[in-house]
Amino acid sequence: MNAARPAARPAIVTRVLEQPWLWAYLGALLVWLATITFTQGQGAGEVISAALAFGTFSVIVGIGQMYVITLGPGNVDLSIPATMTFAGAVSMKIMGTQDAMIPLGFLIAIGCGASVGVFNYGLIRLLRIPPIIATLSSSFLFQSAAIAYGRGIKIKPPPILADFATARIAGLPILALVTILFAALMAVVLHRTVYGRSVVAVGQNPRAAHFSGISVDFIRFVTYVLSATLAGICGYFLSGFSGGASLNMGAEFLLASIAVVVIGGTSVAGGYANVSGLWGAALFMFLLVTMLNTFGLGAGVRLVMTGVIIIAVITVAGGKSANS
């Protein structure tokens, strides 16, 4: 008599299992449960509101670094903390800590990210500068110009914008609801707009699309702008948080916008994006250090470890052809 056959999975549980999402929240979860177990359970529910509360800027920067890489081998935006130092400098000055003024500083925000934006497709389309390259040297440009602008000081904001970007509801920060709500957004638009999936369809074969009727200069062209237009913003509510404006408060970005996207499930090369992913990746991130943090490990350590993590899952996802 043959022995009966293992039970198949259920289709559903087979699909969850191949989301590339899935890991990253896995890690977050394993890395969370590492770091209460350490602690013998205290300030469990402190470590994972804090993760929500930092985790939401990676976030912010990361959908539009997602955006910029799903374009294709080569795409990358490296003016990311430039930005959000130049939008966050110029618009805390021009609002000087005047609650009146927070609209303002909001749209100066986005205009100085979107100018931004403009000048790197410029860099990139009319000189023919890589991209790598061109959002390089313009973050130079960027930084040099905020740090002329805000004389190295730390510039305050205004009071309420300061209280929205640390206010918490039932615990939760007011800014990370926002941003999952945002990030959601941002998925539909990927997957249900043209222009999301002529990004994909770009990041896949820049020649089939254009010949399918594609603007594959223009989708290019809003891409990079909308990457740069989010730091700023992200800049923006950086220095309510944060309690100002400073010449270093987007160093720490330039890793973590194109981390979270690639731990999230984002093809490095082009072609499948995956917004889902964003969070888990930016969750896992913090929470990593903050587990080396309570193991009490240095610096040094921290970064080694961040970076092996990081270059194994690139490793891993290299291999997922970009029509996964």
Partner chain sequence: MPEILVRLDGVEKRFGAVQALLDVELTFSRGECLGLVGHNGAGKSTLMNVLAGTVSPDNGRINIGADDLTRGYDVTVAHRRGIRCVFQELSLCPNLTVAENARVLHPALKGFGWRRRAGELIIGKLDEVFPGHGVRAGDVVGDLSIARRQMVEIARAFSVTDVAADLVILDEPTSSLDSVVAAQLLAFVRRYVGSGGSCVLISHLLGEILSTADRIAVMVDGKVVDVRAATDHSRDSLVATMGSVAKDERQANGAATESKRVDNALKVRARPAGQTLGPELLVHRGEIVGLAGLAGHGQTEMLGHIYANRGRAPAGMQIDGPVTLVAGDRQTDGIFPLWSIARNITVCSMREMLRYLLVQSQSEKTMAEDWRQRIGIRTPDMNNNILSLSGGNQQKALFARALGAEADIVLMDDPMRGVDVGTKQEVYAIIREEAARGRCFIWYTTEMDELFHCDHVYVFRNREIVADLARHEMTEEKVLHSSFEAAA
Given for the second form:
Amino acid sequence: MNAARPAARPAIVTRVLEQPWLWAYLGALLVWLATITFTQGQGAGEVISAALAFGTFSVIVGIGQMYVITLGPGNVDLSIPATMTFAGAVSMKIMGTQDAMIPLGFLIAIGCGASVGVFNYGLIRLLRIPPIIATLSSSFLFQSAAIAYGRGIKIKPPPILADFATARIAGLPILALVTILFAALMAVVLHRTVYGRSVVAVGQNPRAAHFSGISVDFIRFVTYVLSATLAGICGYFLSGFSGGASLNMGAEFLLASIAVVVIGGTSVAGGYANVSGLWGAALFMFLLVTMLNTFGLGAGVRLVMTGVIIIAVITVAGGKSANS
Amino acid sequence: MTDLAVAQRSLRGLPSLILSPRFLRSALPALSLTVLLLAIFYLQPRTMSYFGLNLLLNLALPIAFATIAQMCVITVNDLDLGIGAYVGLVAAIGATWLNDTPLLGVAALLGCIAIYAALGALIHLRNLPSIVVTLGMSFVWLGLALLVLPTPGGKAPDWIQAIMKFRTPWLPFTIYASVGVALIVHVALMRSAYGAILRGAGGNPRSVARAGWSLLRTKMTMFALAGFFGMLSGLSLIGLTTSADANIALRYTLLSIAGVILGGGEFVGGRISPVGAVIGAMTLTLAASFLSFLRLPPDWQIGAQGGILIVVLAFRAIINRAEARR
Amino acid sequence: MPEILVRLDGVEKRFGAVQALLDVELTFSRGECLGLVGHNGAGKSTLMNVLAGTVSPDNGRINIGADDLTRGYDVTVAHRRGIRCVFQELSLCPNLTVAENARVLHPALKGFGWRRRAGELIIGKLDEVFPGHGVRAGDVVGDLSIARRQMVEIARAFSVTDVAADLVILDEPTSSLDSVVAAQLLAFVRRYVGSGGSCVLISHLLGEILSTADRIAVMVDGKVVDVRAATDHSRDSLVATMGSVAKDERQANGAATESKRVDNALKVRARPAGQTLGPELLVHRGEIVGLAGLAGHGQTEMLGHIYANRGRAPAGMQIDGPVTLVAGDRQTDGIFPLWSIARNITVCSMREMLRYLLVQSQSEKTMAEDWRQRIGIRTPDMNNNILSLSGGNQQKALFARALGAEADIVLMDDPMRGVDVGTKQEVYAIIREEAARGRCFIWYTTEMDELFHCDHVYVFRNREIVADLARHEMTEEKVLHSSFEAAA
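If the structure you just shared is the form predicted on its own, then what does the corresponding form predicted in complex with the partner chain look like?
Time for the whole complex; same chain goes first.
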């Protein structure tokens, strides 16, 4: 017994070290430590709370993007920002700041997202347009639809929705807690359900997946709809969080959704996904910005650092598949 | 007599040539531009003048340059999601350093092109997905642009403004310049000896490598060219706007991809068309004006660009399907 | 004595468990066309790849003229020494024109007017080889028919700028050409050889070989077993030489197999897409049916056709029961490279392991362990990555995946490629055992020996079934005859 224990520990340590999500959390921790060292401990808790609150939205769309990217090379959803704006604008306008309409508005946001997803996959499948172009051109359409529908004004959310989206329990944002649970659920879906396994299988080898009895087209369809639906939900809550649906509210989420997926340890070549890494990456990205702000550095340095980190991560992680 | 018979026969062959999928596919970009232009002339006859055309096509040139840049990257089966931010950086450098200390400005611009070539090398050597690398670079370019020019402003060098506002006879400068760019790039990529190798590297890299050509070199060349045309895009843009803003051209990323595809280029396989790409860029520019003449709210401008893209791609899908059936 | 251009000496190559080439000695002379024949996997293509510099041998020497070029021999060296190869997969750039493709092969075509020179070069050669070809220098290769692409590829290999084309390898050059054009090519080969060139011709049409080649080399199991003047051969003697290692204890009891057909239900009835007449593929319960013929003659497509129509067979086709497939091309069609062995095995059976919508890892583990013992997968841990296994054990995992699924019809797409003998014997036993339990197998194989495990064999040629042989009437000669040419 005593002899077995020390032998077991290194095995666990190596297994943990092999986890790709580890680096995102480690990075987040380091950045946080650097920040609070600089501020001499001031605002340590608030920073984490804010990171959770803002990271929530990157994680929600990141989950959808991660499923899409996992489908394999060439698969990416560029319509996420437009879908967020579209769903946000439509649901806010229909709810018209009435609390009673909140559930209906939620369903409408889901409906908007799902229809974008169906439309996207229709373009991909029926017109044989590569996913990048298909989601790009549909994003043009839905962005316009949102602008035309919203008439350029910031539409306010119902008060209860706004309260919910910004509410905190013991300093932690409720929405973030819900999203943590949701991410856990999506991790289970990914690893334990037939659908999740099929997504991963298609991403590794679509021909082998076909010959293993998986309906490749159906899996792709569901995944694009899932991604757009999550973008719709994200748009709904983001409107609540930021005091209304604005027309460029999705803009930063195109880059953010892909960045959290890559930094979180999901394989860009498809076939391997990691949900927990999304949270690590989202926290890391926010905390990095906070740190650079704290240091008094401007937006320029902040952006350059973000870009360099993304490229460094992909260069280190992507090298494994280079010889295939 | 025999000449006449030959002429008659070739005339009879004409309809079948025009209806052949290959001809239709290559004529589609020009056809869409013509239809759009005619529709605009019909709706607003006053645009059929020097000033009208100038107004319509004012911003076409920078978009055409960005589209050509994107096309270079697409030729070797990659995609550049950072071109918009890069154009912004060039604009920022152009409106500051290039104006104040030209030597530094030129050096910085050359440095940018060198970075592009290095990106091509990195993507080739490490076999990285270009989408993610260039997406990361878009942060870098934007950040650098903000460092160079933290707030909108600066001043474009007078000589660039002079070029862009040059009054050419008959037709506006933009049209001459666009035709010139299309022809030069066409000769370089479609007619030159090394151009064939560059496109071949997108079509069948293995066989090109087997014939003894360096794929690393082709990739670096195409990325460097993308950096070069991206630079022209940024400089021509500030020539028109006279000042710069780091965010000035973020839309160009999506527009340039759409322009290449509209122009008949394909995503993989090295099938590109420089002339088509310029036409595609002009079509996208005109689409916006077209809608304003239709009295559709400007809100639908981007949507129309998406719609046109989808319609053209749908046509292409139909043509391809007809071809597959034959 | 003709001048010897290239001499291969003791060339050996091994791919994993497979000895692809064994002590090959062969010379290629000026003014001579060498015919190279052999059944699937005899090593013809590997040998030609060695010669063209795309595969480097493990052992042996390559001499060109008087120089030993073994060290650092590659495509560039081969090209510089005038060795050209027309590969079976097309190596033109589909997005370029005919003239531009000539340019890719000839760096000398550059500078002002290169397009005209490239066009004249390639069209001139096309005119010479295939009069009336109908190809223009400006045609985009991707728009040409397969036959014309093949013609361009062949003409390009024979075209000459600053480097001579001394030795041209033609690997199944006529497979996509019609008979008129094929005759043009063969006549050109004779003219080319007559003017001092050297040519290697690989073909499944023995008539072509006999009429065109001066010397014929026969390969069996990676060895050159016979080199003789073509005049010393007849079609029958060639077939006999190719099958010279035939064993004889294969005439098994035919009566038992016939009774399977009578007693058991018909499970599959199908024809290759495009074939309307001739024999149909029939498979009964408990039967093992072999698909034979040369590689690439429609067997894999037949399996794909059956798989794609499972569960909803169209009129004229019958597929009775769930279908599963064992891939032969492991990397492309079979393996999920990022998954463990266990997950690779259980992927087809996920639905049977659900509880509350979740796949139960305990059932996965049980199934994986079960199959590890039944089929003997050699690994310390089924949770290891699938790529940690040897090729043979990966193939066993794919068998376990298919056999573990609840399917009565098992398709096998030449699954024993590159598998060692021991593993093969184990798998054969399992197949027989499963067939006895009532499963039926449709087995495409490129190995003659494996056909003798089948109750019934269908021979494919040019995407059609050309022969239907029951076990008791099947001999190696009959299969070879049907695969190589119609009984004249």
